[in-house]
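What follows is one chain in structure tokens, specifically the form predicted alone.
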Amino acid sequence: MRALTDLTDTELGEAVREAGGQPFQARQLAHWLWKHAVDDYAAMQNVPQRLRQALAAKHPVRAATIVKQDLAEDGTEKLLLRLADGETVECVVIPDGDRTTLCISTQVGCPVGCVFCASGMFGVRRNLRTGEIVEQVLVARARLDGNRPLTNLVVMGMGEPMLNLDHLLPALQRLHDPGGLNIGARRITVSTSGYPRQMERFAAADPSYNLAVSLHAANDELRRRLVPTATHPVREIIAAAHRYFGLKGREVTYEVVLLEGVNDRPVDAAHLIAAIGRLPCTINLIPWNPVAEITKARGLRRPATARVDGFAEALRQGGLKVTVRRQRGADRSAACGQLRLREAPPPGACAAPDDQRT
């Protein structure tokens, strides 16, 4: 059965309909089920409880519910959500002063495989439905207090979003529309690992959304080292994003997940600077979050600050924007994917579905 959070307005005035229910009642569910978030039909106190019940029978007000929460000593805290047919997959909440950002995902499990992070482990179980990557936002939010509002929101937990474009453009709308969450556009980031076709898809939505490119490495060998799954060049890629920013206007971000040793080298830096030249954008290097498993098996280490400090001046001195992403919920399985992996572990691997290898 389908949670009323994963119809659309036209589907759930359908619901409403052969509920025999009336239009406006449909309007009336979608103000709770929105702006006031209820997980309840019991909740929904205008709407007439012979058609709460008929909707109930068929749909469900929502599909997920937390099974585990990991709160950091920083107030990081990671949500682990159960879906309808028993996946999982993860969230997090970072509040940061006066920002407080959400992190969610676009799959059940990721297929794109880098070397350093725990999504990919056991690849890619399924896309999620619309609904699955709204609620996401729905249950984080019920969880703040009062007088902390979610700001910001960033795609980039677990999953490549570019490939699943069908139902995260959908939910973007739902999560940007005044009628649903109301969150601005210039307030929400998609972030990919390089799918210039993808991203041309993803440039001619509206609104316009941030997009940020996991980028890595800009040495074509290195970059497959790092994301064995990467079959366009470094080159395409970024042409793909610069592309984006001449017809959105939004600079892009580069972001560079750094491990000691493989690709925080002064040679590194040299790459990226000849790679993007002067291209309007920023590049956001991230320490590595070390995952016990990964250590193990590939020896992969996070690069100490002043490594960290150096590649970064390396890049400005080369003409580009840099940050550096401060480490948060160290303490609570940081890492993407790193809860759902200590605390319910998916079956072996599985690859792709044929419409996602491109």
Given for the second form:
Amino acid sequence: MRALTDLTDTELGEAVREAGGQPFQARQLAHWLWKHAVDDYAAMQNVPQRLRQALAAKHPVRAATIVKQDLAEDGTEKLLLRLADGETVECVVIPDGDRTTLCISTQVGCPVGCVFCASGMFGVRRNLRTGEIVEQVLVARARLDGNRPLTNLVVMGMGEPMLNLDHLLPALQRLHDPGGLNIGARRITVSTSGYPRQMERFAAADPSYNLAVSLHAANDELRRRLVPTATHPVREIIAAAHRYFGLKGREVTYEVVLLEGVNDRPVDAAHLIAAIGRLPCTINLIPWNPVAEITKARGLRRPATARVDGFAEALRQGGLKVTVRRQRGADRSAACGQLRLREAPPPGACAAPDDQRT
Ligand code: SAH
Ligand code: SF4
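Please move on to the form predicted together with ligand SAH, as the form predicted alone is already shown.
Shown next: the complete complex, the earlier chain at its head.
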């Protein structure tokens, strides 16, 4: 059964008509769903009981429920959501001064399999549906008190957004739409591990969202070790990112997760400088958040602060604009995918379907 949150406006109108309702009642329902964020038919006071009952027989209001919350000392809160089929996904609320950012997921697991990432450890189980993506925002917003509005949205949770554009684009539309959740497109950032063809499609979407590209290394051989399913050369990824910039007038952010002795050496800085040159962008360095299982299996380590600073300085000397991400939620499992790993481990490795390998 599809939840109401998963229906397009046209489909909602259709569902209301089939349940014996009028077009204005579909608009009332939409108001309850997106403006009042209700999760229960009982709360939809101006919708006749008969109509509610007829709709409820076919559509639950929502698909997800919170099964676990994990609040870190710095206020970062991870939520584990259970979906209708029993799968679980994470989203993370990150308060920071006046800003409150929500990090949302697009897939259950991830097919890309980056060697340092908890989300990719067991492959992908399935794409999230549009409603399941939107619900992460509804659920997280309901947990914030009135004085702390959600200011930013980052699509940097579990999964590779470019491999689920069919559901992500309508979800972003709903989140951005003034009749929906009304989040400004400039406050929405989507992160990808680099799929040039899908980035073109993302670029064609209106409005213009921010794009972040997880580069990690500018040397093809090293990048393939870190992102084993990456089939596109670094220069193609960079070219696609800058076409995005040209089209949207947005500056691309390149993310580099730093692993000690692996991609934080002077030669790695030199490769980044050579590959990016004078293109307008920012490099965001992310010291790796250790995942115990990965440290044990692969011996990866987070570099010391001095090493991170040295790497940042080398990039700056080469003319690049650099930021370093502060660690958040450090006292808990901060990187996305870890709460699910601990609380609801997937039953086993799961191969990526063919269409996830483009
Ligand atoms: N799949 C997309 C978006 C989700 S991952 C992508 O890879 O861009 C979002 C960001 O978190 C990526 O830059 C990824 O490299 C980073 N990341 C994943 N695991 C991490 C970890 N353990 N520590 C630090 N950053 C991590
Ligand atoms: Fe997937 Fe992103 Fe994790 Fe890589 S870093 S496995 S692309 S979620």
